[in-house]
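The data below hold one chain only, encoded as structure tokens and taken in the form predicted alone.
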Amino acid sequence: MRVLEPWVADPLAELLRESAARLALVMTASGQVIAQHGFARSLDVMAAAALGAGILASTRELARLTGAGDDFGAVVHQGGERGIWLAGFDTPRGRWVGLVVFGAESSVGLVRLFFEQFAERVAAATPPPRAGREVLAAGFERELDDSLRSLFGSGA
């Protein structure tokens, strides 16, 4: 398991253990990966994140267009050997997305139950957003301007 944010590790490990999931991906709504488990290649992680975020955004818009509300809740695909659970959830740092791939040893009901618990645990454990950091370009421009002033005087 790889996690970018440490407070996601325990809830994700519990989700994987309890639901018997094979693969899992946690990302922001824009597809930035927060945590992953089970993917063999980083290219697969990036592709799954982009596709998952796109699918959830598309179904959210379909829900709005069809009058079904703001969201369908989750997208579930069940194949012969594997199923996929894709759902968004809110955290203090914005909307995040979970993608869970499970096999015959699990079920949609188990994944749903433990995913809901996972989302609640992550939302409760997430620290509040950090204060806005200065954009690199803006800081660079100010430092350059200060350096020029010190080199050439205040008229630079």
Partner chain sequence: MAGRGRGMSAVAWAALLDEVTAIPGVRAAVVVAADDGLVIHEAAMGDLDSADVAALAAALVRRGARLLGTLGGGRPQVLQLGGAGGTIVAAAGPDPLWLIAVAAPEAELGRLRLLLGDRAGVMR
The other form holds:
Amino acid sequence: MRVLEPWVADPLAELLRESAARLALVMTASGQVIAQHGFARSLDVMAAAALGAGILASTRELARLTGAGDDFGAVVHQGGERGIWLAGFDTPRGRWVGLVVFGAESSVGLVRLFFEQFAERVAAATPPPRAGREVLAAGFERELDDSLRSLFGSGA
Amino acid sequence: MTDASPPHVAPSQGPVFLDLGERLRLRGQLEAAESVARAGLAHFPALTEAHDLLARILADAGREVEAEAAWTSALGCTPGHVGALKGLAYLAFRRHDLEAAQDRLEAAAAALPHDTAILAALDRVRALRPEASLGTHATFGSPAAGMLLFDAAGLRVAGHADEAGSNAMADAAAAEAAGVTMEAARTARILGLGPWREVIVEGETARLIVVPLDDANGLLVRRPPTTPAGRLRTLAARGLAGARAWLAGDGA
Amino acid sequence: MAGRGRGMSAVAWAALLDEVTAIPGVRAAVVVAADDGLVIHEAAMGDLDSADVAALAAALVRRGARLLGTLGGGRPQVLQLGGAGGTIVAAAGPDPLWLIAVAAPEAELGRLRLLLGDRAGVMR
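Having displayed the form predicted alone, please output the structure of the form predicted together with its partner chain.
In what comes next, the whole complex appears, and the chain from above leads the way.
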């Protein structure tokens, strides 16, 4: 497990332990990675973060358009051997997204239960945003590189 | 020279000595019945029914030790043979070993769950066993007891979960039982059920109870599907007492 | 599994679960799918979260089934978790449905077990 924000570490470790998740990714709504577990390559993390944030954003928009509201909870994909849980949650630093990949040893129900606990703990532990810390488009690539270096070490 | 057609056995009709021996037994001609049974056994030493017949004859003759040996041989030929289990239960009952009688009858009932004679006998034996006496027998550690002690890591500490005493099955059961204890503790904690005390699992052909011994160990008890849930609890309580004694060095 | 729990009307489900919660000491009743731990139907959950009960009970059922399978015990029919502050009783219906009740310590467990075993069989 690698984390950029230290207060995410304990809640994420508990989520992984309790839900028996195989992969996990925490990111901002724009796809900036906060923490990851189980991914071996930085490219996979980048792709998963971008896709996850995109899916959640488009699903949210779809829900809004169809009158389902914007509080649609989670997006779940149940495959034959693995399932994917994708859900957003609010923190003092804006909306974050969690992506959890789980196997037959877990279940949608368990992941939902412990993801909710994870989201509550992270929201409670997250300090308010620091002034001037907004990620600007010009600095995004550098921020992303820094993030990936932190998540995978200097070789990323 | 080998006699291809032994007395009382017609090859085309199967071992007819069984029928003859049983008829003699029922007439009370026990000596003749025994000689027929033994002659048949000499030719068919692996024939379960022959051992069963001999055991019944010996039991009628009051030679209970020999009868027990014969029924044990029958079980050796066919594990779970209902006639042998009933016979051994009968012998146990005669010597007032109600626990053993109950164990045998429960095994027989597992094989024939709708046999009213077995169930009636089981009820009778259960009714004769005062609950207070259940804690006095330390059966932990005997494969027949179906009790398995395991640690939190899922490793087998002692005991077995089947009558055959299979180590492979016990190891696998220990691993799975530890998973059950973790799940039980978590469920009880999150749903506010307090410290968990037991998990009972009732299947088509077996009933299980898993109980915590302490922070590091748990106990699994496996019984036939006819075992009442309340008795499972009693067995588990007795098993815990035995396990504590074993861990303290009494049974090591 | 498509269609699970859809063989009964909402009224029939409500009647079944009401029968369970009518037993003194029963705090909640829920029908769950053991494979994904999700709620199919629920009744009288009180302070309990039905989704939590479903997820945790289903996980325990799966664990119990694996243990039973290891020992050649066949398909699980009833599972019971007893704690100092209450009991969960689960009875198997048609796969993957389970009828679950959460009971207080003073509940009549024998009666609850009988009812769950009986009613779980009619779920579809």
